[in-house]
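The chain that follows stands alone, in the form predicted alone, written as structure tokens.
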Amino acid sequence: MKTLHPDILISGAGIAGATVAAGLRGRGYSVIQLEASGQQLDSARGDHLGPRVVETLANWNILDAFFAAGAEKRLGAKWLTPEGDVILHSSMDDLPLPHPYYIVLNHDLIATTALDLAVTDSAFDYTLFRPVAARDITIGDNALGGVTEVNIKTPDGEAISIQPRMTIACDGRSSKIREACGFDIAHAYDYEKPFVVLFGPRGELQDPRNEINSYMSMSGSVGRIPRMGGQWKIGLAINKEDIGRWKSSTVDDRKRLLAERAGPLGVLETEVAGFYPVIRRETARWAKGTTVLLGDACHTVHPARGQGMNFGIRCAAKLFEFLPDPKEMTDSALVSQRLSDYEAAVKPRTDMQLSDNHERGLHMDGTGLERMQAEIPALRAIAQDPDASFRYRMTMAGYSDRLEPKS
């Protein structure tokens, strides 16, 4: 059996894993990455990356490749009444940021574009094994409770023992690394309402600012979300018992169902792209010894604010600040201490943001009346207060840590 000793093993090559791999280019680490699936990611899932993440992508020399792959800029978001009257406009392009915009890139293209950067960089000591799952996992004292060995078999039948100096688990909400290391789940919640996602051409609903429109109605909210290639993506929470109706719906049925929540959307010609259950899973810890969890492996996020991918990449950017130098990676005690320091520095603030996101998810599980009574007055108050508006928009952009404390 061949034995490999990479500085870093990345388990999973979804959004978090792929961008981490691309971000490690030029830093001097040897990296092995495992991905269980040979298929592309689901293009109907999240495809918007916020200004803070855009800054990280620029720092990691990824942003230009994303634009070359077709990424578009989004300049803000609006909350509206069912008739289309604006409640709150959350613009980005007037904020004092290095990249005052979101980028929109199809979910599957985010991962494939980032992985292509890692694979094609001849100066990067990087190997991707795909499709290969991390299943035969050994935990040991020399990794201080983290992963000491992962045995794999490549598609051509070669048996390989990978003995990493550090492991980053980016293998999703059913993480095998998390399970093997015994990370406990601190928060678990299954939201009542799944999401249905629709695709359709923009038609007469053009928007030069490429913004999200969130309509808030008694029938429930619905988001009109820009997508690459002149399309809208429509996302809305529905009752479980309505899934069958949406599955069998015609184009005209969907026009009527959308118009019940937002009159302006009743003209859209859409197709059903997918149905998605929504769950909350957050681990009590992020790091054990030389192993650290990232992205959905340590926290799944309700799509109420579209922050799932953004949380993963923002945490990865912080993680990079704590990594030992490549020449220090053989010191398992140092690696473990740095990962512990990273968790202590980043997890408390992230936990607060996750808790706030959970409250938003609970609102979406409530009735339309409950949500409107709770949120519309709060949104109007933000719109009428310049300081509150600035703080809200900076928070949405991912820069809440740069705000001055309220007096």
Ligand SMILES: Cc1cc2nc3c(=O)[nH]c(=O)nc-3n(C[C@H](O)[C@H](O)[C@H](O)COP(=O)(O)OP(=O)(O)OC[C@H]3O[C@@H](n4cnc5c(N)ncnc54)[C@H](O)[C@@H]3O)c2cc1C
Second form
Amino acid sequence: MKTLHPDILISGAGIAGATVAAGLRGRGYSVIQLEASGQQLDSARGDHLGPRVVETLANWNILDAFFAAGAEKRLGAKWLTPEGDVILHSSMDDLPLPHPYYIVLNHDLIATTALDLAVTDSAFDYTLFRPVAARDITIGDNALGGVTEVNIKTPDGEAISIQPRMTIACDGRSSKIREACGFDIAHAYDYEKPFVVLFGPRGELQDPRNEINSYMSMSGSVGRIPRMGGQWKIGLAINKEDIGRWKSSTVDDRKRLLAERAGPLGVLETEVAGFYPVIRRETARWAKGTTVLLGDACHTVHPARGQGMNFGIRCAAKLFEFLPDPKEMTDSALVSQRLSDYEAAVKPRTDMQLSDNHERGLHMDGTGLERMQAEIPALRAIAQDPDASFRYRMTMAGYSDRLEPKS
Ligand SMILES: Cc1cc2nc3c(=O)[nH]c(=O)nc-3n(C[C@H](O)[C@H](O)[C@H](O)COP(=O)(O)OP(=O)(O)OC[C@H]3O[C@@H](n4cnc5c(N)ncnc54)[C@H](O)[C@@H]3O)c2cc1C
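Moving from the form predicted alone to the form predicted in complex with the ligand:
Shown next: the complete complex, the earlier chain at its head.
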């Protein structure tokens, strides 16, 4: 059996794994990546990356490739009453940021575009095995723990033993690496209401600011979300018992169902893009020995705030600051120490943001009335206070760490 000793093994090439691979170009590490699936990612999932992540993508020389792949800018979001009156306008383009905008790129294109950069960079010591799953995993029995070996069979039938100096587990909500290493789950919650995503026709959206419109109503909130190419999608939490009704619905049924939540949406012609059960899974630790979890592998979150991909890439940017130099990667004690330092520096603040996201998820599980009573006055208060509005928008943009503490 052939044996390989990469500096870094990345398990999974979804959004976290693909962007990490592209971000590791030019840093001098040898990298092997495994991706279990031969299919493209689901296009209906998250496609908006916030200003902080855009800054990271620019630093990693990925942003231009995203624009070349069709990414568009989104300059803000509006919270609206069911009739369409603005409660809060959360603009980004007037914030003092290097990239004061979100980018919008279909979920599958984010991963394929990033992965292409890694695969085609001839100066990058990088190999992608696909479709190949990390399944046969050996964990170190010394104090450091973590992955010491992954045995794979390539699509050509070649058996390979991968003995990585470090492993980044980006293998999603059912992470095999997480399971093999025995990471405990600290927070588990299955949200009551599944999420449904509807697509509108391409080329219909005529908004030069490409903004999200979120309507808050007694029957639950509903968001009209721009996609690339002048398309838009609708995302809403529905009652479990209504899934059948939504599945068998006609275009006219959906117009009626949307009009119940927000009048202006009742004219839209939609098709059903997907149904998603929503869960919270957060691990107690992120690092064990020379293995670190990233993305949904360590925090699967409610899409209430569109943060899942964004959390993964923001954490990756921090992780890179802690990596030992390539020539130091053979020192497993040092690698382990750096991963533990990364966890200590980044996890507590992220945990607070994850808790806040969970609160939003719980609100979406509640009735529309509860949510309106809790959120509309809070949003109106933000809209009327310039300092609160600035803090809110900087937080949404991913820059809460750059705000002065409240006096
Ligand atoms: C409806 C919906 C809307 C969302 N909207 C947003 C949004 O607007 N913004 C946002 O930031 N987030 C959003 N999210 C969340 C976002 O989609 C996820 O947080 C993100 O995709 C997670 O990326 P990941 O790479 O960690 O995991 P995944 O995307 O799940 O990728 C894991 C990859 O690992 C592979 N894999 C699994 N097991 C193995 C194995 N054993 N070996 C090798 N490979 C393996 C899988 O095939 C997969 O490709 C949304 C989620 C949903 C459901």
